[in-house]
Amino acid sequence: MNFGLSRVLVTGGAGFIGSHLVDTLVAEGCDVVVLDNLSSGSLSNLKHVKDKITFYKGDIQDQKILMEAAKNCEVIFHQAAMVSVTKTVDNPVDSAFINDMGTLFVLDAGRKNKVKRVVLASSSAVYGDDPLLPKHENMPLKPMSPYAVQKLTGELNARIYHDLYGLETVCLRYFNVYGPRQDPSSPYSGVISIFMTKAVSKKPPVIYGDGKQYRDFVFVKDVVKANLLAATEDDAAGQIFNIGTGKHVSINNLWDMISLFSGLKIEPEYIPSRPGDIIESVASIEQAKSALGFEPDYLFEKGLEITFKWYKDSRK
């Protein structure tokens, strides 16, 4: 699949989306600049591409470093932000400097640099506790954390400056994407690298409420996909999709796979729910599949396999 890039900037480059995204720019033969001030990213992600990309370590609030990295580009993927929902509660001020202005920075240096089309990472966390399932783009809106307020944001200032400016942009509502890479270190990790780290170590999960809660988990490939899809389908600007796989899984289920994979029988601990966790979350990604034609490639069971074989890895 050739998408014909040729100059790209991938904000937040290092972490866990941006770097699969970088891996799969410079196989695709384009020019990768990644600004990251490898807060939450590292440079580990990117050793296996080093020598072909240019990296520039430094903050989306610098507008100096800013513009420099976005220079010449043709498309911006934006990935950068502070993504843990309980940082963001704990200090909503800070996250918005980094979230809602660094967002703003980022538009605004692919306006001033006549950049082509900016393509940013948004949250299904926007969606908030609305029972309404599927979710899809055009329901109401009830976020219900910083994190969620400033991603919506992002997507009003995105609106703004497509019909302001002419600057071409797409978001993406990414549900839960997991994979190779992602830290389970913090307390708001995606629950699969949790549950990876306590089964490579032979240690019992803890799973909140009753684990019959369900999630729609999205392969970090599938999502790299949906932003090349994004940032090069002439109808996808001013637009925003969902990215899932329109299929769910319940936290005890995954818990039971993830233990196939080891070998093990071990029981989680179950503690009581955590206030304003969400108890069903599922994507329509019609909208997705008929203006960008996506398809999620990876069934969850192989996405799973792929993810338990690299935490085995990386424990050894």
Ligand code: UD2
The other form holds:
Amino acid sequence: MNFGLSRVLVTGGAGFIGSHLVDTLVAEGCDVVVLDNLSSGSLSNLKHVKDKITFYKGDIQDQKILMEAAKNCEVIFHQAAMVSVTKTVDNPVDSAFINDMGTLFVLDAGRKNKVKRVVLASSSAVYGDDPLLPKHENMPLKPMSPYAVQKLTGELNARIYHDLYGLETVCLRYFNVYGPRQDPSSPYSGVISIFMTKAVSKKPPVIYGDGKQYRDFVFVKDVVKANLLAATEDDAAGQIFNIGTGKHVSINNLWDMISLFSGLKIEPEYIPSRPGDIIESVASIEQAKSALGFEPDYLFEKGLEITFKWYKDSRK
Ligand code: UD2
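Mind giving me the form predicted in complex with the named molecule, seeing as the form predicted on its own was just shown?
Once more the chain from above appears, this time first in line as the rest of the complex follows.
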């Protein structure tokens, strides 16, 4: 792939998804600037590229540093956020400063710096628990947490900046992203990161409910690919796209597959469902296919294998 981007800014570039994006942008020969306050990201995610990027330790709410970081950039990839839904539930106001105002500052830095395009990380959380499947971009939205409302607000502001100011914006609604570097440390971390940690330490996982609930798990490298397409495809400006695989895997199935990698058969512990847990979630990726030419490269088995190896190696 040759995307031909020159200078780019990745907010949240030291985080799970952001750092994978940085890796690919560096490999593509881009001049990469990272802005991260290291609240949930880590410099260890960037150690192999640290001499090839410009790193600003700072917050997206600091307009001065944001303006400096965005200077002469062609594209901004906005990944920085308070990413924990639970934290936004506990701190609806503080999280709004980061996720709402922070995103507005990023859009405004893009406008003032005459950046060509801003690609924003949104979330499937905006769909809430509407039972209609697969989730498609034009269905009614039902945000059910401050996090989901904040992601939706970011999408609406992106549209305003596109329509009023001519800033090209593209919003990507990520489904359940997984892969190396995902932090497993909280009970609300992504299920794959938690199950991987259990498998490598030979401990049983906890499954909420009957385990028949399912998700559309998308490998982080495919999310990176979607970001690059969103940054460069002419037709993408002003649009919103689901980024998933269009396929789903149940939580029971997920543990069975991870067990195969570990070579152990450990019975999970079943406990009652999480309150408000969504039963079924799968993306329609038709719009991303037709407008971006997006097609996931990683079969679930492949992505899971790479991820398992990473958790195994990082335990050593
Ligand atoms: C995802 C997002 C969340 C929010 C939400 C909106 C991730 C990591 N989380 O939550 O940020 O956008 O979608 O819908 O992408 N589970 C277990 N055992 C565990 C952990 C989880 O059984 O130890 C189950 C959990 O009950 C759920 C499923 O696994 O049914 C997926 O859980 P999750 O927290 O990884 O993701 P999700 O879709 O609930």
